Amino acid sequence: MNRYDLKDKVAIVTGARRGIGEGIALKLAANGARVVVTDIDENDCQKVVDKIATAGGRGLALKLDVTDEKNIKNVIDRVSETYGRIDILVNNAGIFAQGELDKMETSVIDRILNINLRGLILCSKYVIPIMKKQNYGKIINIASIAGFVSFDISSIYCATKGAIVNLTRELATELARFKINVNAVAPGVIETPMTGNLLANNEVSKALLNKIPYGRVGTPQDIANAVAFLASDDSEYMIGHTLVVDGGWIAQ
C-alpha cells in the first residue's frame, strides 16, 4: 500500500459514504490523516467512520448537505472548532446524470450544477480563510474526464466537470501565495454504485472497456492513492494541475 506522512492533518471529504469518497476517507485515515466523512446520510457516514476506527485511525461522521450552504458553514465551523485546523479538503460530492438538453427538466439541470459545482464553490469558500490564516492547506477537487472528452448525452455533467478543472487551476494561482494547493483529480470510468447501473449492461461495459487501454475499470483504491499523494507534503510544488487516472482512455 502507498504511504504518506498524513499524521494528524485534519481532512474534510465530502459526499464519503460510499464509492470514491468512502475509498478516499479510508485513504487518508490509513495514512494517518483524522477525517471527517460527511455526506447527506450521517448514519452511512458513521458506518465509513466504524471502518475507520477498526483499522486504527480516527474519524468524525456529520451530515452535510452541500446544496445548503448554511449547512456548509456550519460543518467547516464546526470541524474548525473541533480540531483547531482543516488541512484538507475534499471535494467529492457529486451526481452523474444524463440526458439530452432539451429534454432535461430544468430542476434536474439545477440539481446537477448545484452538488457537483456550487457545494465545491461553497464548501472551498468557507474553508480558504481557515487555510490563509494557517498559511497551509491542501484542496482536493475531484473532476473527471468529462472534462476533458465528451460523455454521451451528458452536458450538463461534463460542463460541471469542465468548469472544476478550470476553477482548480485559477484558484490554484490566487492561494498558491498562502501555501494552499488546489489541484484535482480527474477519474476515468470507476466502479462505484453511482456507475453500477452502467457497467451492469454487457454492451455498455464492452463499449467503456474499449476505450481503455489498460484493460479494466478503475476502482475507488485507485484515485483514493492520487488523492492521498496530492494531501501530502510530497506534492508541494504542483500547483492548479489536474491529475487524470483514467486507465490511459483520455491518452488515445
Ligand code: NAP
The other form holds:
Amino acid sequence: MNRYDLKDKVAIVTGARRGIGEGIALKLAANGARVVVTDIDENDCQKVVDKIATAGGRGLALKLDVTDEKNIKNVIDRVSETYGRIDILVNNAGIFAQGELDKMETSVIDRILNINLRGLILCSKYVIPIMKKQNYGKIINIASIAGFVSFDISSIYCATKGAIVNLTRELATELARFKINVNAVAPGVIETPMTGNLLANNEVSKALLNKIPYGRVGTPQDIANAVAFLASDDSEYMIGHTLVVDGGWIAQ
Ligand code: NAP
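I have the form predicted on its own already, so could you send the form predicted together with the named molecule?
Up next: the whole complex, starting with the chain shown before.
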C-alpha cells in the first residue's frame, strides 16, 4: 500500500538481498522511492530489484560489503552520480551470533563489531556530506530490542545494538540543523533467515512466543512499515528516536 509519499526519493538499503532489508526495499519502492538494493551478493540484490520492477517500482542492484570502506565510498559516489542525490539511507546489514564471551573467537567478535557497528558508521559518514549539501536526508538505523534488554548469551550483538541506539540519538542532534533526521527501528523477533534456526526449534520458538504479548513473531513488513514512516516527511519532527516494533516484548 502506498501510505507515505516517497515519490522520486533516492534510497540506499544495506543488507537488502533478503529478510528485513528486502522487506524495506520493497516497501520504500512501493511508496515511490528509487531504491538501491545493496548486499554482499549482487545477484540476489538483482532478484529483489526484479520484484520491485514487477510491482511497477524502480531499483538498482549494487554489491556493497559494509566492512569494505572503499566499496562503501564507491557505491555512495556512484549512487550520487547516477541520481544526483541520496535522500534515504537505511543501515540494515547485520549479523547475529551467540556465544559466551570467554569462549568466543576474537575474529568472531571483530566480525560482529565490523558489520553491525563500524559498517553502519562508515555508510553514514560517507552519505552525510551529500545530505548536508541537500539540506535534507533521512538516516534510519536498524537496531534491535537487544539494544534495550538482554538476549540470551549474545553480549557482543547486544553491545552493537545498544551502541546503535546511542549513536542514533547523538548523531541526530549533530545533524538536525541540516534537516537530516537520524532515527532507528528496534525490531523484536522477526521471521527471516537470521532467525530461521531459532524458530525451527519448537522449544525455542515456544519460549520466544511466550515473550510476545501480541502472540506472533514479526514479519519484515512490520519493520518496513515503521521504516517507511521514518523515511517520509510525516516523521519530520522526530529526531534521535528508536521506534520499538516488537509485539510488546519489552513493554512487559
Ligand atoms: P538476514 O536475513 O540475515 O539478512 C541480513 C543481510 O545482511 C544478509 O543478506 C547478509 O548477507 C547481509 N550482510 C551480512 N554481512 C554483510 C556485510 N558485510 N555487508 C553487507 N551486507 C551484509 O537478517 P535479518 O533478520 O533480515 O536482519 C536485518 C537486520 O535486522 C540486522 O541488522 C539485524 O541485526 C536486525 N534485527 C533482526 C531481527 C530478527 O529477529 N530477524 C531482530 C532484531 C534486529 P549474508 O547472508 O551473506 O551474511
